[in-house]
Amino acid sequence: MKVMAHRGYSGKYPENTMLAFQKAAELGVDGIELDVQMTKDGKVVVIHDERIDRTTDGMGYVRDYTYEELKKFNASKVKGDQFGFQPIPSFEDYCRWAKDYSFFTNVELKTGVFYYAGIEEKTLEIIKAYGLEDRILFSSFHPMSIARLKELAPEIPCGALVGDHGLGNAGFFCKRYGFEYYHPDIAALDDEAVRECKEHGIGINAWTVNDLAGLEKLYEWDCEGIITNYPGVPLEWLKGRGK
C-alpha cells in the first residue's frame, strides 16, 4: 500500500508549500498529493482553495492575482507564524524540485469551482518539461478534466475523485472512461465499493486517512494507496508489517 502525503506533510507543516513537500520527502513517502489552480496571468500554482484567505495572509481569489502578486503572500498562515514566510509555489517550482526524487506526484486539478481554460495542457507541459511523465497520477472532482488529460496523455494514470457521498458503480465508471483509479473519501468506502472496483481492475487510493482505524481498514481491503496528513504514521506501521 502506497503512502501519499496529502498536500505534503500537512499535519505538521503549512500545506502545499515547498517546506511541507521537503519534509514529506525526508520521511521517504511513496507519493505527494498536491492541488493546482491558475493565476490571472495563466501561471499554474500549487494551492488548495480557490481563495487565498484560509492559507495565506491575503484575501481574494487565486485567479484575480498575477503570480508575482501571489508570491508576496505568506502561505504558512494556516500554521501560524512558526515556520516563517512560505510563498505559494508555482507548479514549475515544484516539478523542478521533484525531478531529483523518486516518489510520484498525485496532481489534483482544482477545476470543480472555476474551470480554468487550458489548465490541463499547461500542467502537462510543465510535467513534460521536467521529465516527470512516468511519476505522475492525475485526479480531479471534475471528470471532464481528467478525461481531457486522458486525451492528451493516455499513458499517465488518472483517478476519479469523489467526496463522502461516494459513487455507485465506481469501478464500472472508471473502467468505461479509462481511469485507472478511484479516489474516494474513506467515509464513502465499504466492502461492496471495494469489491466492485476490484472486479473491474480499478485501484483505490483513499483520502484523508489520519487515524489507525482507517489505516487498518484500507490495509484489510488491500487498497493501493492511503492519502494522509501524517505520512510518518502509516510508513512506520507498514514497515512493522514488512511492507
Contents of the next structure:
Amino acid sequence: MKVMAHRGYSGKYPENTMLAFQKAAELGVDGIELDVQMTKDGKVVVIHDERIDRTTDGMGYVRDYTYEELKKFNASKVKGDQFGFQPIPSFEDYCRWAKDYSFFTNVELKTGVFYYAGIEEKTLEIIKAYGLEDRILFSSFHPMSIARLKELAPEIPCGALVGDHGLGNAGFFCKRYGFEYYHPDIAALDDEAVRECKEHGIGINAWTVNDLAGLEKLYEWDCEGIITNYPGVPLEWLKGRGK
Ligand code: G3P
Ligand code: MG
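In place of the form predicted alone, output the structure of the form predicted in complex with SN-glycerol-3-phosphate (G3P).
After this comes the whole thing, all chains and molecules, with the earlier chain placed first.
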C-alpha cells in the first residue's frame, strides 16, 4: 500500500508549501498529493482553496491575482506563526524540486468550483518540462479534467475523486472511461464498493485517513494507497507487513 502525504506533511507543517513537501520527502513517502489552481496571469499554483483567506495572510480569489502578487502572501497561516514566511509555490517550483526525488506526485486539479480554461494543458506542459511524466498520478473532482488529461497523455494514470457520498458502480465507471484509480473519501468505502472496483481492475486510493482504524481497514481491503496528513504513521505501521 502506497503512502501519500496529503497536501504534503500537512498534519504538522503548513499545507501545500515547499516546507510541507520537503518534510514529507524526508519521511520517505511513496507519494505527495497536492492541489493546483490558476492565477489571473495563467500560472499554475499549488493551493487548495479558490480563495487565499484560509491559508494565507491575504484575501480574495487566486484567479484575481497575478503570480507576482500572490507569492508575497504568507501561506503558513494555518499553523500560526511557527514556520515563518512560506510562499504559495508555483507548480513549476514544485516540479523543479521534485525531479530530484523518486516519489510520485498526485496532482489534484481543482476545477470543481471554477473551471480554469487550459489548466490541464499547462499542468502537463510543466510536468513534461521537468521529465516527471512517469511519476504523476492525476485526480480531480471534475471528471472533465481527468477526461481531458486522458486525451492529452493517456499513459499518465488518473483517479476519479469523490466525496463521502461515493459513486455507484465506481469500478465500472473508471474502467469505462479509462481511469485507473478511484479516489474516494474513506467514508464512501465499504466491502461492496471495494469488491466492485477490484472486479473491474481499478485501484483504490482513499483519503483523508489519519486514524489507525482507517489504516487497518484499507490494509484489510488491500487498497493501493492511503492519502494522509500524517504519513509517518502508516509508513512505520506498514514496515514488515509485506504490502
Ligand atoms: O486528493 C484527495 C483529497 O485531497 C481530496 O480532497 O479537499 O483535501 O483536496 P481535498
Ligand atoms: Mg487535494
